[in-house]
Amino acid sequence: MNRNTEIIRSETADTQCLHVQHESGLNIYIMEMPGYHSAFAMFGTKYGSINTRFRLKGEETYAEVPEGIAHFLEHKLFENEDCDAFAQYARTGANANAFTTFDKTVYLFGCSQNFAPSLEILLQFVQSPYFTQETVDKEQGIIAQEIRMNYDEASWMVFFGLLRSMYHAHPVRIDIAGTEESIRRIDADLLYRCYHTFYNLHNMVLSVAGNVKADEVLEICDRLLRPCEDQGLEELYADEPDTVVRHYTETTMPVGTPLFSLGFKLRPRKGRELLRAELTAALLMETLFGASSGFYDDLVRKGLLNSEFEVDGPFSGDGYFMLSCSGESADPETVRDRIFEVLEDAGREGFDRESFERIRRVHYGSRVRSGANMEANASAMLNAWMNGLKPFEDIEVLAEITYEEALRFLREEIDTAQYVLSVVRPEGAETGC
């Protein structure tokens, strides 16, 4: 079978990967990785909760479907005709799993024996689609339930409760699972629809990494992938305004302590430049509001915040980029305008060199230990493709971003008049704003 291969190389890392373009129309990335015992595998698609409209080439209107579609076709996806894939993995001894995120759908199995007949039952499930009335009927029960279960999470609300006062019409705002009106109108043939638009090998990528031989990876895909046309896939987004919904959402819920999110709304981006900007942000907030911080130690002292505290990583993807942090305390509001102070300051003053210089050393050094762990091997090659890159991309900027560059972003990139604080409270608390 034809296939156009590459070898791609981190000389920092002191690493490598071999990327295949598969006649079949999947990308292939294969980390061989010797003296390894384990190995694992994912087979992802370019589809998530965000991809609700589309069409493919030749169509002239967009289609529209349910919110939480490609969710439950994750679940639906795992049972044949015959038997479901985790009785198959149970005989091979693999540990396999699958997840939805905003923007994706990947399938997964870590094993340490058995590799190839492993390998060969995520390859097929994920190609033999088998939906029926009843079955969907009987996933929209498990899947409501799901969806009411995630009501009662305090941290699931407030950070729902961000995106939706953050995004007034982009998708993103919905629950990856859908709302229980949304999956109602799912059905069978709803399901076959998008899995044959969205899980086409183009827009799907394989990434293993561990103890494999790239020769006997290909020979499985040679055998067992189903060469397709590229359909052309084209998405809609709804238009999303720079502003923000609201600055401020509440809900009380039984809790100890109040829970807040917050969050800035940024410029989206893509590709290289979404990275750069990925990791500008992240070391930028870290060095302003992490652990070593004087922000952090300063209001841990006033018992504004405790070690639940967190600086969230930079939330992204197509049409949206929001930066957050997130915590509990008894005091919400004051944590925004401390943190409100914090950037203003640091603005127009700069902030300090050397904290941001070690941070993005530790950044720099934990990515290129990272190359020593097979899942993150994996997983970091699956989602530079899925976010129009190669794999070590991410090690080269790191290395190159200066104090300079993000103090330019603060000063250019962060509009506090663009922030929404999300709290949970206790059931009967007086309220903020």
Second form
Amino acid sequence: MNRNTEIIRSETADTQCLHVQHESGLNIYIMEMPGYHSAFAMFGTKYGSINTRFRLKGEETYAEVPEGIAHFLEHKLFENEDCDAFAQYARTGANANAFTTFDKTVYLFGCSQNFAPSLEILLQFVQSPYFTQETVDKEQGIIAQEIRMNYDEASWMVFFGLLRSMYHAHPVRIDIAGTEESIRRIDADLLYRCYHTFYNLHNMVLSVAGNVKADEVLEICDRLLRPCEDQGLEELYADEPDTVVRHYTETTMPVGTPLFSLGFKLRPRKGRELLRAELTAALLMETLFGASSGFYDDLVRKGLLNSEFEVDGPFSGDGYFMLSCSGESADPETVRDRIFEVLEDAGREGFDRESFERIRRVHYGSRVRSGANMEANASAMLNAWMNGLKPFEDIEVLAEITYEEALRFLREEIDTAQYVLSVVRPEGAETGC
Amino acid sequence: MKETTQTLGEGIELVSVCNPNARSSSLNIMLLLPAVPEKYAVYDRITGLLSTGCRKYPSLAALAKKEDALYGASLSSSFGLAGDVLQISLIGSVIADRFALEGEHLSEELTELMLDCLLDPNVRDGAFDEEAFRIQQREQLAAIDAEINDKRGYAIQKARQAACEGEPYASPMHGTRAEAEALTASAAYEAYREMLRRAVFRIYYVSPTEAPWLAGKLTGALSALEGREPAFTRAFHTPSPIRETCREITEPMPVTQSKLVMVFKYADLPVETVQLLHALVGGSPSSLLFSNVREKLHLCYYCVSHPVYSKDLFFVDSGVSAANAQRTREAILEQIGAVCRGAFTDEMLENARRPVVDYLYSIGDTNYSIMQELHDRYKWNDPATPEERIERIRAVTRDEIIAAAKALRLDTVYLMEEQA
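Taking the form predicted alone as the starting point, write out the structure of the form predicted together with its partner chain.
First the chain shown before, then all remaining chains and molecules of the complex.
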């Protein structure tokens, strides 16, 4: 088969990978890691819970499908006509799994033996959908239990409280697994429709890292990938205002301590602009609110925060971008007010330049450390492609961001008027604002 | 990989491994003590203090700044049990020196920082610094209160406490609220000094380069400890006595999903046999519980097993609707019964064996798994290498698996029942 190949190298991280534009339409990334025993492979599609309205080239109207269908499809794809994929993996010993997020579905495995047959299983079952009404009905009970399990997770509830209060119309406000009601509307025909729309190899990526040989990976790909045409997929999202729905939301459930999440709605971006904004925001938020900040030290001393507090990584995708921090506190409103004060003071007077450089060093260290991890490497290459970037581009951008740029980002991009505070309180506790 | 073991003093041993593939250096200073439940609360507090400050970096922020300066070095402490042995660990990790942008000796700096945290805490007038102590008290109380936040973890903990009632393994690891509230900074400091006197030190180090400086640095610091009298019994394996009749506990709670935990006990089974039994019964998506209880009967999203080798316990847990709890329980017993009857194919047994072997082959890939492996060898007093353990896994027979399943006795059933 014809392949366009390029080697992408990072001198800073002392590593490299091979990128192949395969004739089938699939993008393939391979990182050979000599000396290691394990290998990790991820086969992903740009299809997550937010992709509920779409059309293909030549179609006039947009199809609208039930919430939770991408996740449902992920569950069902493991079941092929003759046997399920887990039974096949059992013959190789690989540790296989899959996950669905807001904007992607990924099938993966890790192993230290039998990599080639495991990769064959991965490529084959993801390309061989088999759905019947009987198996769809069966899965509804299992997924209903998964949904119910999440309803009892306080951290999940506080996060979705945040999203539902931040986004008016964007489907990111909907639970990834959908609802018990929405999954009842899923049938085999709808699953096939979504499969053939989103599981086109032009919309997919294969990422492999560890004890592998590129030639062996590509030989398997040449043999098993089924070439397909780009179908000109278009997606549609409802118009989303810049404002939030409400500033405060609260849920009560059996928890021992109140949990909170405070988020700020930002202008969505794409590609390298998004990467730069994400890294700038991450450096800024860590500098102002991380474990080494005066803010954190002060609030821990005062008993307003504990070690559960963390600055969350930027949350972004097609049409959404949010910064947040979360933790436990008996008084989330006071924590919110202190965060506002710090943001306003820093925006007016600037912040400690030395701290900013220290946090940049932390990010560099984290990137170097993850270079020894097969799963982290496979995941980084996959995510880079999903976001329209090259592997290691983040390391370059991280080195470019200046203090002045971070200050400008704080002043011009973070609007404290567009915030949401989501709280989960113990049952019977006094409510907040 | 080159492995070296050195005795640094009475009850102090360093095991270091040079792993050229590593991109970071990791150090685990582990203190081993007898498990005395009355001391859990104070040791939990001390463990928290070890990784949140020292005399040189007296506040959390000051220590975090130092970690940041070491390229985001991680420094954490943990406190847990292995059988009736209390294990307190101070664990640090930093990127390899070759990645330092200004030629810093990062692994040496991290070692010094960890020794500062362990041996030179923030102390005034014979007591831990009062403010740091109160911050850790709040952490401890919050951790006790927050146990209910994770419903699955809470259910497993309740089942464990019921199954092992009266044993050190059953007591809450953070201590009780009353114990945590009653602790004083001076009594905790005295307990800390006693801990350093009595503990056996196991120190594990994994790095991409050899560290000829390490033993000297550790010896220099630890030899200053006064009145060392390590008092320690190798009680890593203390089987929980098997009950005559099964204990049943139902706890109603306003949740949307019930949690079922079944605790089985066994006696006199080799670790490798139980590992393989776990893989066959509930350790993977091709296991009997996943294939039958979830995929065929659609009773749940998860139904898994997890053994505790140090106590001869075999847990099965699942999230179900209350209406299906009894049916799920029967389905779980039916699958274990199927193994007892030998109603599984040789292929199923081989399928269970492969992921166990696969994991053992991968141990050299991370600093953490190497350190874990080194400690397991010590803990079980078994010098077998991963390759030798693979051979043992391969040697476990079908009859041994059947006998192991027959040895399981249902001891405790805990149900967190969803309220209508």
